[in-house]
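First comes one chain, alone, set out as structure tokens in the form predicted alone.
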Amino acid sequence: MNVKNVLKQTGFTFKKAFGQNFLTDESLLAGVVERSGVNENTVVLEIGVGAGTLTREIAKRAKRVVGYEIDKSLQPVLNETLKDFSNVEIVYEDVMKSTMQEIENKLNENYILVANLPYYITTPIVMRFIEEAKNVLAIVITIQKEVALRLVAKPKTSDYGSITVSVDAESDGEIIEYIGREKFYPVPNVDSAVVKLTLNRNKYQNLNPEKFKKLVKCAFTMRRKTLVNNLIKGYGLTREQAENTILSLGYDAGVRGEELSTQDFIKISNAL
């Protein structure tokens, strides 16, 4: 199917506010769906349906697809591109305005989240489903390459940050595909990558979500500062208290947040 022709025939105009860049390469999309782990028993939640190109490939393999699309003007496009699939339901709403219970009640069983996300909404969507969702098995997202690298970064690298640690605490992440900007229509200014986050809620023992979240946020508030300096500001400790805490756990007094693993953050947050 020539999606570009469908877009022209329906008079669709791209809206910059929604970060609309559609993938049209069917073989590439099929490969992404295959590596995402979707099969005939899978229910898929898709966020940002766009022109339905990815939706079509998912629907060929999945048991059922529920897609959320914020742009109602795409309805004539999707009526055409998805007309051959009876296992697809499109909800024309902003998924961030639906409660997690409403979303998961509609899906009614375990599911894989698949999404092609603009930069500005990547972190809110990812963290919302990691922190709130009960039934999500994996999150497969096509995002800006630089953001993808941050999600799967290792300690002591420039890409490593609070989002890396927060995601790693509850999932196993990997980049499953790199996608050049020329594969999108219209062509964006950045390259993309597909990240798969397989949920693993019991990955770390002794994880206290509230304590952990507070420390991670504190440690990266001022990235170039030492952890001791950030603890003084974030926890209201004296320098002596902060240093004694870090030293007693076996860390150097000059350690920075970017040097610590997820396990380190759990250990320190529980001690605090």
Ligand code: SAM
The other form holds:
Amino acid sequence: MNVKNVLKQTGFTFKKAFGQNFLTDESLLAGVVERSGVNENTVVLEIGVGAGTLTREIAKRAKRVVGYEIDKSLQPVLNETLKDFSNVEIVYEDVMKSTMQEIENKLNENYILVANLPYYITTPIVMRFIEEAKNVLAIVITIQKEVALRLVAKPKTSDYGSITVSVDAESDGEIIEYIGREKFYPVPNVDSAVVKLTLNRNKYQNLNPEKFKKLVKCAFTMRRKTLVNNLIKGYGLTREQAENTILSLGYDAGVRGEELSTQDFIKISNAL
Ligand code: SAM
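Now that we've seen the form predicted alone, could you pull up the form predicted together with the ligand?
The next block holds the full complex; its first chain is the one shown before.
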């Protein structure tokens, strides 16, 4: 199917505000779906269906696809590109305005999230599904390469930050593919990567979500500052209290958030 022709014939105009850069290379999309772990028993949630190119490759392999698309003007395009698939349901809504329960009710069983996400909702989507989703098995997202590197970064690197730790606490992450900007239509000004986050809710024992979240946020508030300095501000501790806590747990008084592993954050947050 020539999707570019369908877009032209239906008079579709691209909307930059919705992050509309579509992927049209069928073999590239097929590879992404295959590496996502989608098979004939899988239910898939797709966010941002676009012209339905990724949706078609998912629908060929999955049991069922529920796709969200904010832009109703894509309906004539999708009526054409998805006409051969009876296992696809498109919801023309802003996914950010739906509650997690509404989304998961539509899926009605465990599912994999597969999406080529618009840049402006990447972080909120990742954090929502990591923190709130009950039935998601894996999150496979095509996103800006720099953000992808942050999601899978190791401690003591410049990409390592609060999102890395938050995501690592609940999942196992890997980059499964790099996609150059020239593969998108229209061509954006950034390269992309496909990240697979396999949910692993029991990865760490003793994780208290409230305490953990508070410490991770606090530790990276001012990256260049030591953890002690961030604790003084974030927790209202005296320098002595903050230093004693850190030293008693076996850390150097000058340790910074970016040097700590997820396990370290759990240990310190539970002691505070
Ligand atoms: N999946 C298609 C592909 O791979 O070619 C399209 C990807 S394009 C990067 C992102 C899509 O997400 C666009 O079609 C855009 O209209 C849609 N979108 C943007 N914000 C959205 C939102 N809040 N809810 C649902 N869809 C959204």
